[in-house]
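Okay, so here's just one chain, in structure tokens, the form predicted alone.
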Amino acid sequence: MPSRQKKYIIQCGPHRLRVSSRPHIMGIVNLTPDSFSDGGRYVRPGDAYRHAARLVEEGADILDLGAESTRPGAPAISATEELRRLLPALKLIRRLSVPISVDTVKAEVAAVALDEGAHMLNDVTGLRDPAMRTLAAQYRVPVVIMHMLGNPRTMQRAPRYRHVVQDVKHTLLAAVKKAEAAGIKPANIILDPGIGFGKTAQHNLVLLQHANELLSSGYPVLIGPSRKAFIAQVLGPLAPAERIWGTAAAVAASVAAGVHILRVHDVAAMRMVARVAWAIAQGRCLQSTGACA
């Protein structure tokens, strides 16, 4: 059975978010019209509000907006168009009564997107920036610092590590601690170990596995698997859309190691699988369904 005795309380906004009571869904809306999967189909803000609302119906608990792509091979952005893309899609998503977080590297961004509704950050870099550290106290917002090797350019160019696991674990928690001593507050830091971001199929099988290892460094954990690379990997040749199986598979066991926060393309189906692996793992349905004795 997963351990989840800490008890996790992301802040985000006029939203309370008890992420260890049960596991939570982050829908991904891409804003962008390159991204590895879905590039080009929310670029126009009104598509992205559409969007935005029926993953909020089919259960996300958060929304993940993101007006950069960070698929290996991406070529960087300047901040004016990123947000140029970002900013139309947000003013309208905001109507809705989710928490927002912003998938963004730039400080300049992320400030604009908070002064405007966002209410969380999430970091592909980890806060390697220092301004997006400061950034971040300042407004005392969650972040999720995650691991990546290099950047989108160069992550995927034969990444290597002694021992991924304890490998990302040890980066994180440096991150970590450059992020308190900035003055992020513990209780706003969430780690992600970065499935696809500088790692080849076997790595993101063995950060899967030994997800658990991430949950001991007192943290909530998200991850990611949603229609990455490494599924085709396994399954063989697929397009990102024809992954949700292999999706399914890595968000039931990461739900059984314990996983607080699941980042996904297709929410409902993952809702599910979500839904159903946590009530395996505690042996017993979740309280608010009242579907079981």
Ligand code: HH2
The other form holds:
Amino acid sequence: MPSRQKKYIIQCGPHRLRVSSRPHIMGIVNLTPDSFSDGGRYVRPGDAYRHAARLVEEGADILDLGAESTRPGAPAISATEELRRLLPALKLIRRLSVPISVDTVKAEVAAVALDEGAHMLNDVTGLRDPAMRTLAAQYRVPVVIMHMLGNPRTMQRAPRYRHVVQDVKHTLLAAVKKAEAAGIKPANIILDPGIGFGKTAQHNLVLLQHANELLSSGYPVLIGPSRKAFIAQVLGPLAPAERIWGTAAAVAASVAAGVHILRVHDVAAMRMVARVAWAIAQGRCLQSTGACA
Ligand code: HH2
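Switch from the form predicted alone to the form predicted together with the ligand and give that structure.
Let's see the whole complex now, leading with the same chain.
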């Protein structure tokens, strides 16, 4: 049974997320022309808003807005271009009553997004930029510290680890140390092993197999397996949108291990998967806490 001894409450602006009381779903809103699974679908702010509203209706607990693709080989874009894609959509999506996370590695973009109503930061470089650490500390917002080897241009060039689970954990805890030294409160830290970021399919499977290892570090854990390539390595050639059953298996396994937040494209389906996996892990349906509501 997942270890839920430690209680985690993540304060996202006015929203209080009790992430240890049940698995939470982070719905992905990609505002990019080139994301690996849904690039180009939500580049128009109105389309992004309708997509975000649908994810909220489907039960997303958090929305994650990304305006720069992190897929392997994705070209880096300027802060100006990132903000051009992000801001019009953010200004519409902030009308929805849901915590908004911004998936960016640029402190300049993060600062504007927080001023415009975002509640949380998701940094796939694990706050490598000291300016990002300072900003997160100043704004007192929750941050996802994710593990990535290198950068999206280089990360899939023969990634190597001594022991992937221990190496990822060690790197994340070093990033946590720097984050806390910069003034980020431990209660605002969420860890993510970074499925697909400088990892072979084998590395991803081992990280998912040992997700409980990261949970023992004393911070809530987020995992993003949604539609990723390792699923096609297990099942054979499948386009990203066809990887939903594989995603379901990874979500169920993560919830069984005790992972707190699942970052997914298919919110309605994965919310159901997570709720049943959680009810099984608990051996009961917690109606009174809303876990099965
Ligand atoms: N995965 C992607 C992007 N951001 N952030 C966190 N914390 N964890 C993840 O696993 C993660 C992430 C890649 O997925 P997606 O956003 O759909 O694709 P793209 O980066 O091509 O836009």
